[in-house]
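As a starting point, one isolated chain is supplied in structure tokens, in the form predicted on its own.
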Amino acid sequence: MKILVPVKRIAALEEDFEIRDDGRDVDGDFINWDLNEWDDYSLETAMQIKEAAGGEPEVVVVTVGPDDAEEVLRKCLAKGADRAIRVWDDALEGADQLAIARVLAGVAKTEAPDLILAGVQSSDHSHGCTGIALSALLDMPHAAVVAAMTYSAGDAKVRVQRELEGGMLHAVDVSTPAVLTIQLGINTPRYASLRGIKQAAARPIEELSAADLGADFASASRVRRMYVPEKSRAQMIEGSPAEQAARIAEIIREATGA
């Protein structure tokens, strides 16, 4: 049996920063680069699946990234995945989402996982979507916003809890091969051991190009320009009800030029 998990190297800013000169992104020397936290939850949930099975599916991990972000699936290594697979093409710079999963369709076929369990979403874009365009362009089954699940490796179908808004669960069983995007909470990731850290940094990581897999990066989106948004301000309006009310009034005529 086999679990893939796609994982991503996502951008956290520093308190100040600034825009580059293209103003597409932000300035490089103002990010910190880590593993999306949903990213995190779903590789435990794998090591989850694997441990109760006695260790026998293989867990592998996936980013589309450049040599940098290697970084981010040693350390998926060094907390008990078995391989990890980086797919970059200098064409896919600035990629949209609807890319990536075109890109991480191409290595599901190739690698035919049993369950591919991805992030609900992450945690510098927060598309949300990546995960659900990879089972509509495999044809598998989904789930999303899985925050509990119940699965042993083998079983022809997996039982999840997904979350509503209200607070409120839908449970549903789900057949196998399937793509299910883990919500935070579902449980706690583990710490990855000084002994885990050392043998990843020796471990080889494969290394494919989109069009090793046959894969079409065009991208349907691109950022045409990044801001920071003029902040508002807020007024308090006082008096009576009528005052209250012929003063809003008198605000919307302002803003509309009515």
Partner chain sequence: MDNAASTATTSLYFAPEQITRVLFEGFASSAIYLFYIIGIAAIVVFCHGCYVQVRKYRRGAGDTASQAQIKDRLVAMVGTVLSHRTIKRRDTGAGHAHRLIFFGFVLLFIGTATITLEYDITARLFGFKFWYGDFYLWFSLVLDLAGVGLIAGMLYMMARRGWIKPPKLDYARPDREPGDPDFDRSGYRREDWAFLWALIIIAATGFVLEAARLVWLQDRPEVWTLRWWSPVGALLAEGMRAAGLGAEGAGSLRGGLWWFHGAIALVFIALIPRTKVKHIFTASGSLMFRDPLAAQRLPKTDPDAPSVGYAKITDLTWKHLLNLDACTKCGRCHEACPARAAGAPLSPRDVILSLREFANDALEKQSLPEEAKLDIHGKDVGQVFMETLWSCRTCMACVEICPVAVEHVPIIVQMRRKLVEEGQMEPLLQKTLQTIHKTGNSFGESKRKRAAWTKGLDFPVKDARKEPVDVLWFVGDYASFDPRNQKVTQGFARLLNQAGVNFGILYEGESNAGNDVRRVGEEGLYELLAENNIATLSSAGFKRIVTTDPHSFNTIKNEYPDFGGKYEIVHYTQMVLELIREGRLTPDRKLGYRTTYHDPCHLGRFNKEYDAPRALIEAVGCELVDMARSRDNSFCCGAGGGRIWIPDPVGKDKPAQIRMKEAAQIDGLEVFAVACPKDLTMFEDALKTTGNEGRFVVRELIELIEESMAPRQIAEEAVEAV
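Return the structure block for the form predicted in complex with the partner chain; the form predicted on its own was the one displayed.
Since only the chain itself is given, any partners or molecules it might have are not part of what comes next.
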């Protein structure tokens, strides 16, 4: 039994960020990196399956990214993942999520996992498609936006609940091996103590170059321009809290006709 958990190092912008000179991305100086929030949940799901099965299932985390991306893999190792793989090639700079899915598919073909648990989306760009694109390349059954699941290592199918719009849930049986994209709130992710992360620094991270995987990594889109949108701006109510509240009270009375 093996579970593959693709994870992403996401970018959070600092407040006064600037767009790069070529106008296609944000200047890297203004980016803070972290493990994608959704991936915390997918890894936790994997860990819970592993622990429920007495620790036998192997949990492998994989990320596509440069050297610095190892940081997120260490965090995963600290949380209990058995192995970590990082794939990179400078040619992947600027690759879109479908290209990333192609790289991940290369890894998945070698690893042959029984279950792939991806996050629904990443908190930086929210494409929400890498996991499902990966399922296509592997021709595996899949379900997106899984908010609850029932599965024990080795089961032939997994019962998932997709979280639909408006809070409705849709229960679906998916045969395995399968690719699931995991939604926030499915569990409570465990904490990776800093000591754990430091100790994980000593553990090996398997490195692959995209070339090792021998596929082409075509993107399905290209950034033409990136810009800060002109935001329509609320009419700001100034003054002391008392004055502001007085104005709000007026607006409430107007709107409610009270």
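All values derive from a computational prediction rather than experimental measurement. So that the term is clear: the rigid core is the largest set of C-alpha atoms that superpose within 1.5 Å between two forms. Numbering follows the first chain given and starts at 1.
After superposition on the rigid core, displacement of the C-alpha of A202 between the two forms stays below 2 Å.
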